[in-house]
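Only one chain is given next, in structure tokens, and it is the form predicted on its own.
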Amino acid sequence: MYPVPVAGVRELLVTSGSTMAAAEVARQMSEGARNLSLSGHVGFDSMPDQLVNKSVCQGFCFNILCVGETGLGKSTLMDTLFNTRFEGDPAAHNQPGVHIKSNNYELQESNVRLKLSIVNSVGFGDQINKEESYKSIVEFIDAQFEAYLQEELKIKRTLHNYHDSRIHVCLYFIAPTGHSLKSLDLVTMKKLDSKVNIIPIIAKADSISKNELQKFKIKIMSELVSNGVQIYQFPTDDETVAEINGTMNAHLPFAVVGSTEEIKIGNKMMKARQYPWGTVQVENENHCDFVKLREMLIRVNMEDLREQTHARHYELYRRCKLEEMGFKDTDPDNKPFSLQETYEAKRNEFLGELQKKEEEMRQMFVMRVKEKESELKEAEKELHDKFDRLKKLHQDEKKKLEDKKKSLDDEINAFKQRKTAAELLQSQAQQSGSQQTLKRDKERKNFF
């Protein structure tokens, strides 16, 4: 919790009841309204205070988004722009990507609470590919918008204690260059228009001359201008207000510098930024515009801000995202359609669709199982081929092998033939030997 004040809040209010009354008063009368007079005092002009009351009592929030690149004083410009000193874990700039960090506070000045979140692009323009810088900025923005639509689309909704996180206002960081707006800022900006109300700044606004600022401020102007690129302008509708905002528009973008730093100056403590030179008062204007943003943004138009995202940037992405979704407000024939219809039109497109798929499916499974079955039939016959060459391939073996021992067979039979008539021969020679040796036994006993 951080009780500090916030320029204005109250006569912001007031001048947007007063605005509201005064438009449906020029509403009425343009339609032809006859104007009757009271004879008494009803009470329905307290319908500005009713609803001022019941603001106060619920509160406000505000929503601003940082995006600059590193060293360019955002972290100060907001502890100046809220005169305090916002705590918070310092940033580490070494990672490889863009990080988005929010930090939310309670701010009270009088009777008025204001829920205040800032944002900062931490890391942006750090990286040597900047190519992809913007895009978490959009997810982060568009996140936002999401989880409102969401909320919105629920059937039991709770809007009315709903903390919106939608940005209101993008404060973009231009270097103090005096040459020409860089091409990361160029497409960053190009990449939020649509989506966020930006109003440009030069920071660190003390760094350049007076005639530099000038010339920086319109190059700036033109190029932006050049390459399309739809920045905030302050409204001038409003007849309370159109005379200021007129002239602050030909003061963009704003030349600021931030310090938290207070100087005595003749009798006064002031802020300021204290040089070898001299001193730099941040609330004076002739050295910086910092008084004309706290003034634009807070005091005068932080309503319209609010508004604008509502109206305009939000608006923008709940139609687009619901044009994806299928839903539309005409038919082909241009003519009205309902919700129901949508609804009806988008159910019978989506069974449809799903008897589609599903009979793709059906088809689908359908023919995979006769693939399914040609290959298994395929592989059947595959196996029976094979079986039969096994088997064929088994009867020669076996033929083979059947011839071979048939040979050994009578290879055996001759062998055995040939040692019986080997083993006759055998015995007729000794039968013969021995007959001749008794026969020369026989002849020698004779002899003697």
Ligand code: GTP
The other form holds:
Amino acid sequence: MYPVPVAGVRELLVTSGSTMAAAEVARQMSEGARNLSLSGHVGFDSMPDQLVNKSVCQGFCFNILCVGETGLGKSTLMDTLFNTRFEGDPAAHNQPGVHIKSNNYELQESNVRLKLSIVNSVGFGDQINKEESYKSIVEFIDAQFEAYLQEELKIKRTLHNYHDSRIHVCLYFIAPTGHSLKSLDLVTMKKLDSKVNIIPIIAKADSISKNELQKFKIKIMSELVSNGVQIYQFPTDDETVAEINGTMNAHLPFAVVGSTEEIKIGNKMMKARQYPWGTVQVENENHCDFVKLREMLIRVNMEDLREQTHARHYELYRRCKLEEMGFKDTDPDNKPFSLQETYEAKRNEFLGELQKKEEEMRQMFVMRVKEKESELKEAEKELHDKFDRLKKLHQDEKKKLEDKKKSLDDEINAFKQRKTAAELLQSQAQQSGSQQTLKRDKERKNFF
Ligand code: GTP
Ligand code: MG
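Can I get the form predicted in complex with this ligand as well, since the one above is the form predicted on its own?
Below is the entire complex, every chain and molecule, led by the chain shown above.
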């Protein structure tokens, strides 16, 4: 039997040629679809298997961010959770600020491959001034969203084999003070809650008594609620896990103990911490919530954490970022806005701004030139005045010198005249003297 064309669909296809948007057509098509029964096996019931095979082939990726003060047992808990020893050098704790360290690992369980990233906030809580401690963590989370968004916006996208580094869960380690949350914890969780799924855990829960632990858990939850911190809630909409998730939500924050040390208890080797007064078994639910955490984080809700990251946190980041870039879904009259129109509008706005800036710069340039011109004219006038002043000074000086020269020339001439007269007198005197000598010589000769 062949499926009969659905009347509603045919009608819609006719209208789709005109102005109807493709999404609207698709919606109406699905609304107008009729249920038909098959008279034999077709094969599309294998779709879930196909999906599973494809996913197994591709492998999965999961990124965990561990935030908590130094030495709260973050690395030990990761080793305990994944039943392995993640190599990694101990970080220095004398840094001026918090820095983020990310390590990637490939794990395999049965035939399922997991690309696991463990991101640590090194030096968190080590500083005297802790005001900015959350910043590098927020920046790191945003940077991973930004990288994904950039990949999405590319013309040639390779999202199918893109290494997704977005953080799927933040395990927030609370110190087992038995008192209350520190302001650093509240501020950090508040800054992170719209960006990542937060699961709060009480670290080193073996150092707090049973009664105190219950009170501490209640105190923490009430402080989170009163400060409006949104932590991750295990989903209860899927009925297969609704019951267990609902129960576990009431156990938050999980009080955990970590250890990679295996101790023989009875005839079994178990992960435990040994003390002079007894042994804390990590996987014993009467001792701590480690098993609850592992079940919730890995076995039951890993996929939901990945989904929430994409559908809630990344979506929020993407929306804010695109709005910041000027993209909108609707215009001011609430009419749908296409990406093309938004782009054109943004481009025109940008070109308008560019022209305005160009005009402003041109006017500024003309003004500057005018200012410079008048400054130069002023300087030229000053130079001319100075030149005139100097010229006059020079002329006066010259005239004075000429007068002096003239009077000196006159003096020289007078002197010369006097000198000539004196020489004349002197020669006349000499002449008369020699004539008298001759006369006396003659008289003497005549005498003898
Ligand atoms: P940094 O990376 O230096 O910030 O430390 P960390 O938070 O990774 O702590 P790490 O796992 O290195 O553990 C620090 C110390 O705490 C080690 O001596 C662990 O053996 C101990 N430790 C870890 N988990 C627990 C726990 O659950 N209870 C107790 N009592 N000690 C623990
Ligand atoms: Mg560590």
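This one's a predicted model, so the numbers in the text were calculated from it and none came from an experiment. Positions refer to the first chain, counted from 1.
K.L.:
May I ask which of K356, E397, K321, M221 lies at the hinge separating the two rigid parts between these two forms?
P.N.:
Among the listed options, E397 lies at the hinge between these two forms.
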